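This document starts with one chain, in the form predicted alone, laid out as structure tokens.
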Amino acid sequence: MSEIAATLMQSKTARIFHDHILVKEPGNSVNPPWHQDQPYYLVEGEQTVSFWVPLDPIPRDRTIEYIAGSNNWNKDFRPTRFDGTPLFENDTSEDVPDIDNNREDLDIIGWAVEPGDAVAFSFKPLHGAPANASDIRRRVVSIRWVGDDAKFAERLGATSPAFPDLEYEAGSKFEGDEFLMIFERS
């Protein structure tokens, strides 16, 4: 995966940023807000990639969706919590457009996926996933990678995920024992 990440990022290196497991239990009505990943993170750069790897079969109506081309809008939208409140106090970034009420005007893409598949995307496209109204659990592992141009970002507060004990200088090269270099092209 690290070599694929480096290739997709057009980077000589692939450094792991973080991973997490996303579980939506049967009948879960939580519908996370449409968002971009990068404004939440303490890292920024053009060379980024997330792998969204299903552990269960996920039909098209319950899978992750993307606004095609939104990674090229050159905007960082205001990050919000799942309850809709801003992640950072005093953040004056633009709100995410009302995607759910304007779906017919947007190029929304997504795919039915099976265990062993992976969807790869940069930290910049707008994406979201619907609630799980089915009677089947939906489990996904998400693994985030950064490349050569990654730098620590200045944010208005604690990022998500938070790294409360990490000391860093905004604008400096993204590295450290917490973020292992897994692949380096010779």
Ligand SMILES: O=C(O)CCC(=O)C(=O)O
The other form holds:
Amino acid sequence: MSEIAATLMQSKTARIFHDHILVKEPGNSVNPPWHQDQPYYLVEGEQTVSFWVPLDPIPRDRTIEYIAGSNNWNKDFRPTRFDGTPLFENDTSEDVPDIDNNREDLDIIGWAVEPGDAVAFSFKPLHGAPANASDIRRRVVSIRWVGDDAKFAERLGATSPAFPDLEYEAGSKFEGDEFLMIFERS
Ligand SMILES: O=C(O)CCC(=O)C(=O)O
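Mind pulling up the form predicted together with the ligand next to the form predicted alone we just looked at?
First the chain shown before, then all remaining chains and molecules of the complex.
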């Protein structure tokens, strides 16, 4: 995965930013709002990639979806928690537009997936995924990578994920023992 990440990012290196597991139990009503990932993070760059890896079969109507091309909109929308409240107090950045009521005007893409598939996307596109109204679990692992141009970013508060013990200078190269470099092209 690290080598594929470096290739997709067009980067010499691939460094792990973080990984996480998303389990939506049958009937779970959590509906992650449409969002971009980068505004939540203490890292930014053009060379980023997440692998969204399903562990259960996920049909088209329950899978992750993207607005095609939104990675090039040059916007950082206001990050919100899953309950819709803003992640940072006093954040005056633009709200994510109302996508669900304007689906037919947008190029929304997504795929039915099986265990063994992976969807790769940068930290910038707008994406979301519905709640799990089915009677099977929906388990996914997300592994997030950054490349050569990654830098620490200043945000308005604790990021998500938060790294409470990490000391860093905004704008400096993103590196450190917490974020292992797994691949370097010779
Ligand atoms: O799978 C989901 O429900 C949302 C995943 C997501 O937003 C992400 O991995 O960035």
